[in-house]
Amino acid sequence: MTETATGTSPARARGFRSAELDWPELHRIPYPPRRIPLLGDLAGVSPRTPLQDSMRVGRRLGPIFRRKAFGKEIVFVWGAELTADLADEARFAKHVGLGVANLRPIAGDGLFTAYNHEPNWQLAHDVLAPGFSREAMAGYHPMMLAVAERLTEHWDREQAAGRAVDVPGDMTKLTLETIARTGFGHDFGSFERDRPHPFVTAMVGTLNHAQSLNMVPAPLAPLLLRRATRRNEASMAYLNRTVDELVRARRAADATGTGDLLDRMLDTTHPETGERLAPENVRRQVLTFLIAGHETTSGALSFALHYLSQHPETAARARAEVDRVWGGTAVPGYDQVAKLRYVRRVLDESLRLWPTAPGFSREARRDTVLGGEHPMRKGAWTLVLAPLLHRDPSVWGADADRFDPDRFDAAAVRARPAHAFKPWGTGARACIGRQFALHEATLVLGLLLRRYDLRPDPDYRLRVTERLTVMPDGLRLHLERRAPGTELAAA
């Protein structure tokens, strides 16, 4: 994942041109050999896999390193001790840079893309936070179950026809419908379509465009990306129209709402100031939740299903837990989902190896020294590579690349440093929808494990596609329907 170092403050502007201005002792931070004028460290880098290229470089150079391209120098961090220092909210804050800032033309000052000084972030956070309370989550649970049933009906048809299922595609349908229905009372009809909904196509287009902007010199982008820019403008226009129609329909209904996220955006005032979200900000927040609220969760589910298919002993253990905890309950209740502790470990271990939002940036609030060794001036920023943080051998051991859900049993979690696992970002700007995503993903994994045995294609090797988020590429699984009543016998 990459973000764009753009912003409004002089410090951000300096950081975009060259990190040398904000890191006084940049020479002490290693960089790849054979740096080329203008191109910098781009030799051998694929524009399709900048994250995975940076991971390979980071493994060689150590827990802090730098890369340069087209005059822009980026400092990367993945060491657990340095990441823990960056989590100090008194000295560091979220930095909106790289591909995240490239999404501002569509998401503006939404929760994910707002700069720290923009007031709408705090307003929206305070207004929407109750939408992720335990009471609200329990209200979303029946709708999550209903969408999951549409997935299993689709998978039953595919299995009966002897076809493998498109895991990333179907998980994207599932999570889009879930956030659309629970948050905004909308049905995209994804499972009734042979192709992705145009909203998904437009969303993927904007994410890919945000990524591509980082791979060309800024002055040449209008020329080199002219056609791509036109496509992106069309994608953004479609996304905006979709949300505007959704909001108009809600306003036209003129009825008492359900208290979902859209109702809160339209009708709830700030508890202290009495402020409401402006119409333009409502659009930006809806887009933020529709995009971020389904793209990352679909990736997390896809990686988890891949690892379960590759590790049948893990799948059997997780399935036994589902059968034991849910027993003969046809429809699991809200409280029963949190009891799937081993299934949750599978999800966490999948997020450890491939956090679907694989990087987050931090900037210095004032002049400071990172890790007691690297001076940073106010406004200097760095990008934390979460997949390498989650593989730091000083924390996770020499076998950090191995899939092992028991890394997340309670004793192991207590023994680990607090900031070694960061799939949701960090600090005040960490993901507001974390509990929503975890409940949805754990519920879905439980339902799928109870219903199917997962069979991988023996020739498939995990490939990871990057579009700011990460997703398994080309992952298809064969299904074997478990005999009816199997879970009752196991219980």
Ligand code: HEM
Contents of the next structure:
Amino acid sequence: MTETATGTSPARARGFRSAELDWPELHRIPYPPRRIPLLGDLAGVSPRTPLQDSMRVGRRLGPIFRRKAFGKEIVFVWGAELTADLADEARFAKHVGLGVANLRPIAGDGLFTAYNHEPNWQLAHDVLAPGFSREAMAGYHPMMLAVAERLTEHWDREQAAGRAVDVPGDMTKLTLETIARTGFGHDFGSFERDRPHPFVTAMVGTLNHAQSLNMVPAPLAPLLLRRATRRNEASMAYLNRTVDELVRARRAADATGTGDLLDRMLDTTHPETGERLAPENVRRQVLTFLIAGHETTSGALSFALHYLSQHPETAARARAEVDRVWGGTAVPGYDQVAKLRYVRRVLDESLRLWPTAPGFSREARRDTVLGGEHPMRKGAWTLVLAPLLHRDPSVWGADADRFDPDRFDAAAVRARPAHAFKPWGTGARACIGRQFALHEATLVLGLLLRRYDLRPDPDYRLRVTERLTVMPDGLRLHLERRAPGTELAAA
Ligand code: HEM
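Please supply the corresponding structure for the form predicted in complex with this ligand (the preceding block corresponds to the form predicted alone).
In what comes next, the whole complex appears, and the chain from above leads the way.
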């Protein structure tokens, strides 16, 4: 890696300038009462739940607000109108700041963490985007099914033994195996392990560390986070070794490959310039895709299963759709997945309440005025709080906290303003893996609904754990097998 945790690019340095310099009329943006000199707005802040703290503050202060900690001030936006303005690509672009910037030591100029000006972003985007075409997705479908079958085998065993299943743990196994198999032809053997694969432990450690770096003053980080930093270095070294081994194995196999993401990274040249990804960049892309390609989808599936278990009438309606659309087909084909319109609405509604990548940052490309009211100098940036945007009462109504998949029926979607639902980010830097995640998650929800009734623990109350992404904490479900003959095992 060419950049260290303390190394900065000009854009990153700009990101940490005081907001006062970049937002000339900052005084018009509200901040919480009881600001403490030097320390800032620390009252009621927990290092474990910065997102949920900001949601609480945001609900009180309104669609744009600011919080300060140790001299660093951040402007947050969640109003639908302001977010729509930030989606204007002519005036705003992705800002690599906060947690995303903290991942630079491991992901460097990989697709997710690249600064807009880095040439490797466009190169990798153009080389890898065809890996998410309809044709590519249809090729991944049988592998997604094969991984899902490993999950149902595992869940059948747990169910037969009368044990509740560990939903986030098992969804993480599923989504890691899916991206590893489809993208890189690799098998982590997650379902053969009792504990998470060390890759997952190292990844979670790195995500947690990136989040903790936001919570301490930068100059004190080496002191306050000394042990955590050492652990993080060990995690990063493990992640890099895993990736290097995976790439070495593919090169050694000297196979022409199946045209998966790794083949594209190693062999495909840019259609216009003929350039290829450099070996160091391949390492960063593999890691980026292994992490971005599973952590958020795992959370999305887990939240959806939570809501389905809490809303039996929704589960019954979704299951009826699966039975109707898939009928007696033992193994659903590629085209049968997108036909599960109601299941997809369940997924969208879960991502509305808990978008699993819960924020994205936007910076001004030039001096401009946000929402006609808030002047921003070139480079000024703000963080969009997606879970609050998705609960903006002016768009979603006074009952925005209520789970209701019908918010996503076609007429309701058409009636809503654009940009009110942003779980995939926005513009040129929006999620490249969106169709992949939607196909995988819809398929898996369909298979699980068809096979099991989901029984929640009556005492469970949703707790959300944060590590840059969000995930339901401690969610376990009891399963009941539905009458045989309606599910995959019959295949
Ligand atoms: C439910 C699942 C997912 C959610 C909620 C999600 C969300 C997001 C969001 C919000 C961004 C934009 C971040 C920003 O603006 O800073 C993003 C970017 C990205 N996502 Fe996803 N994602 C998901 C699944 C996936 C999958 C399955 C893959 C890969 C197979 C993937 C790969 C990426 C990459 C590489 C980027 C960076 C794109 C770029 O900047 O060019 N994501 N994702």
